[in-house]
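Here you get one chain, nothing else, as structure tokens; it is the form predicted alone.
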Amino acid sequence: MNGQPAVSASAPGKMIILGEHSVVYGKPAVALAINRRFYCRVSRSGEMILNGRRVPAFVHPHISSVINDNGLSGISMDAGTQIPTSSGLGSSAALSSSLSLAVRKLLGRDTDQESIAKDAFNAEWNAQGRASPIDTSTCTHGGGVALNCPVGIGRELWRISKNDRSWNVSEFDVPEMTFVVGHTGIKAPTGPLVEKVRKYRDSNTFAAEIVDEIANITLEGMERMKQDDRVGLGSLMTKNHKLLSILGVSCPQLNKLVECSLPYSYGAKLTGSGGGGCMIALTDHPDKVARAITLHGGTPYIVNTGVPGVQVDVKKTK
């Protein structure tokens, strides 16, 4: 990288277990980090260089936001990912978190998780126009992260506010569980789907009630996880999926992968903004679920809980 000192970092992707879309309105949500990561290696540069090619500084809004927030006009960045893009698995959040850590480390700035999470959330907000910190906080902290959970369930990490919205971010103990992620292969950017739900919710009392019901399901799901009640959690996941479908953020392929997973799972649902992307199934029979997803046109990934968050890759840092 032009002979400049470089810093390498990585961050995990994530899957939302309960609460997507309602979380945008300050309601609770729970997400887990997954063992698929985004990697970057960053050095100083007077221009924007991405994987060896000069690109306009504004080519990627998440990158632009992070470097601008840290007082840079450009960087040289090599990047690679194991996370499918526009899939609901937090690819942009993992990019923003890992880049924030790498840039802060390079500049000798604070690299505490709260500062990184706020950098990354600001990038998500600037790129999407409206977002919650569930993705970026999970990719930053790892493990299990809950937003706006009741006192006594989680341990508070930090508080993030934006305009008229605020979220309490907590670390959440999650029992060892196995999930299968089913990727539809359909790319569905988050921003338009978030805006679609906003318009529906603002113009329709029934839609607003669905958002509130998702919040209630999420709170109950936190209790189920605390008790390691997989039957109860799975049932709530499936119910959450049906409500998200009513909001109009599912699609035929997502519904197909959810349905084919249910015979071998405690429950299944879409994860993330929807419209395509991925679904998840909580199961003790991951091979059977993975096979069913494959037979129905999806790409399965078997993932487990307990994944670390953003971190410097010491071996690749010079």
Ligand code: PMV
Second form
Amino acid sequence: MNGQPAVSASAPGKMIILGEHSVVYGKPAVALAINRRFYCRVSRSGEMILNGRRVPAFVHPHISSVINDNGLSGISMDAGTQIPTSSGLGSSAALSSSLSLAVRKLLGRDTDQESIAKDAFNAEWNAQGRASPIDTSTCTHGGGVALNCPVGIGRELWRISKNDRSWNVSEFDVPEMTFVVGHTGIKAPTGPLVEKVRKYRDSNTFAAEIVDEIANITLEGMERMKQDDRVGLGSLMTKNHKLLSILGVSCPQLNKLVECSLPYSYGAKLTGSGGGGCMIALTDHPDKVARAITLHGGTPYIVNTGVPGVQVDVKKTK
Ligand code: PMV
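Please give the corresponding structure for the form predicted together with the ligand, as opposed to the form predicted alone shown earlier.
Every component of the complex follows; first up is the chain already shown.
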């Protein structure tokens, strides 16, 4: 780097178990952090330097939002990631969260998770046009995070509001569960998919009812998870996938990976904004699901959950 003091930080990716898209309208959602991380190392600079190259300040909207929120006009940043981009696994949220921590630490500002989650959500909102805090809060806190869950399901962490929407963010104890992520290999940025659902929901009462139905099954899924009822949770995940397909955010490749996983799973669904990206399956037979995903043209990752959120890394990371 440039000889200036530097701070390294990392944050995990996430997978949404239930409630994507509907959560944008203040409805509930559940997500788990996964053992794939985004790493960054930052130091002060008068201009924007990314992996050793000078770039325009606006080139990455998440980065500009975080550095502007912290009163800077440039930063020198080295970055590396294990999270595939534009794939529904929270790569932008992990970037925003880890960058916020590193910049705050560098400037001697508060580094509590709530401040970081709010910086990261702001970045997501500015870049995406409309967003919920599910990704950014999960990548910041780690473990399991539920938004707008009923009393008794989780422990409240913080509250985030934007315009007329607000979300109570809670943590919950993650039960032992095995998930396989299947990557279609198709990149699909979140913003246009969120906008597609917004237009459909605003113009069609049937679409608005589907969004409400996703909220209902998400609440039921939180109860199933609390009772460690995988059969119940899995069938709600599969139902959630069908409702998201009706909203127009699935695609043939996602449907194929969901279908081929179901014979060996409690349930399966797309995760994140859809249109490509990834699906997840809840299973006791991860190897069989992984093989089926590979045979059907996807890339499987057997993921670990219960992983830590954003953190300062002592050693230089990739
Ligand atoms: O695809 P991802 O990882 O950006 O997930 C987006 C989740 C949405 O509900 C579709 C949008 C949001 O901001 O909550």
